[in-house]
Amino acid sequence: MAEIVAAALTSHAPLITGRPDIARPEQRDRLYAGFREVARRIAAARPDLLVMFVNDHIQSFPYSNMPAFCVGLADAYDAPSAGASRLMQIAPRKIRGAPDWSLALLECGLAGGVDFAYSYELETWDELAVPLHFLLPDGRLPIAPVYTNCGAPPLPTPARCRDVGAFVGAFVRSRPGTERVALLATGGISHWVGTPETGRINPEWDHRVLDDVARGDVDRLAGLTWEEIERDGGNGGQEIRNWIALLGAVPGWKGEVLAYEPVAEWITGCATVWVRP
């Protein structure tokens, strides 16, 4: 039987490998500390695959077509293309995908009731680019994405976003073989972007999603509703539907804090989170 091997949440800002002169010294390193400690835990962990759990930023998925749910069905993902590096500052890099992995799950979702969009084309960001960068310098693992609207409302509800990862846990575990799979989501935590409260982070919000996620109150995050993640959070906390997800993959896991800044240069509360029965 498959097994699930490891977990983890992280930010993705562009800002974090793109700008890292302009952070405060020794915000960044605790943060890079932070990716650097989850990158030596996935490859102890010795994982087959990375499904990761992310968000479109308008790139894909333009606001006349917005899916709720969407699995990516590429042979390789840019990790990050050629135009994105010169933003984040990255070497232009493919990841390998894995279509047959997804495609199987795509269709138990059908066959299960969760109606999941697909694309082989996906033009990403920084929601793989920047995570990758620190937790797969090699990029030798495959990845699976599974995209969930963040960004243009009306947003898939934080509960569905629970069950949905729910059932990619169970579509994980039922798996035949023995199958290693490790989960990532991405985003977050409070940010605001192209609003007149652009730069804001709300550190106060950060550490309660923090310490809802430390207890694994999964479902106390599933109760959120978009008006309170709008008010306490920003638009850019509407991300933490990926955490969410991830979540409800794991029921009863806990996450373990690994480093937590505020980081006013990077207009983005940042967290890197190792998650554990």
Second form
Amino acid sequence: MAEIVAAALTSHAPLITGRPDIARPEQRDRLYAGFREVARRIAAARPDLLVMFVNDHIQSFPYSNMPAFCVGLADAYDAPSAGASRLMQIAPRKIRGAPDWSLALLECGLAGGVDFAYSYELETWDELAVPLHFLLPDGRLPIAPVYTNCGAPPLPTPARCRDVGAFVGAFVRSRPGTERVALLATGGISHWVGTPETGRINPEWDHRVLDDVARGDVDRLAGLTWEEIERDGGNGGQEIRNWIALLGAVPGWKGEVLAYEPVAEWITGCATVWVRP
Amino acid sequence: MGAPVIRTSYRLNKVLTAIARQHRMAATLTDEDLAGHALSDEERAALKTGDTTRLYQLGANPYLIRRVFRSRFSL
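Write the structure block of the form predicted in complex with its partner chain for the protein whose form predicted alone appears above.
Full complex below, order starting with the chain above.
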């Protein structure tokens, strides 16, 4: 039987790799160490595939066509593209997709009540490139991204994200064969981007989220409203939908916080979390 | 501050998306940038002065505000 052999949650922000020089060295080094530890554990789990819960930043999806959930069917993904590479200060590269696996997920969803959109070409930003810079240094593991609208409200509810994640988890485990699947969700925690409060971080809220993750209390997170998240975690905090989806995929699993740093210079409450039974 | 509210201006987001897709960043936009876009006077003024707070209040998506008007942000 296919199985989930690893799961992790991390933040993503272009400045994490783009401007290492402006962060306080001790904060930067602790966060980077957290990323490296997640990388080590993922490699040790020997996965065949990395399923990623991520979000667009109004790069791929315009306001004329905005999916709530979208399965990537591309053969490969920019991580990063040449344009994003300049800001993120990491070399452009492509990471292989898993279009057959993703198509099977899409078809299973459409047959089973989760009406995913799909895309054969996604313009990616930091949601893949920044965490994968640390986590897949050789870029050899194929990825299967599932995009959730976290940036163009109205957004799917956190409860729906949990349920879609649960569907993905059940799909992973239902596959014939001996596939070893790692799950990764990127985004959050609190940050205000492009709003009048740009640069604000709310460590108190971040710790509350991390405490819920540590307890495996996905239902408390799934009960949050858009308004509560926007008020306490900012528009960037809405990205915890990706974390909630992953936690939905592994019921009962709990988080081990490897690093948490509210890095003012990167305008983001940054974390890396390992999730396990 | 009251509770956050969702306010979306499709007109603003359409023009900001068009400019972002040209991989352009600017401190202000010009009449040429805005040619062919249906905008209210208030929206047009906010775009032409690069007033990021007003754009947000008028319903521009903050990710698009940041991409186009990046130079307006100190961080």
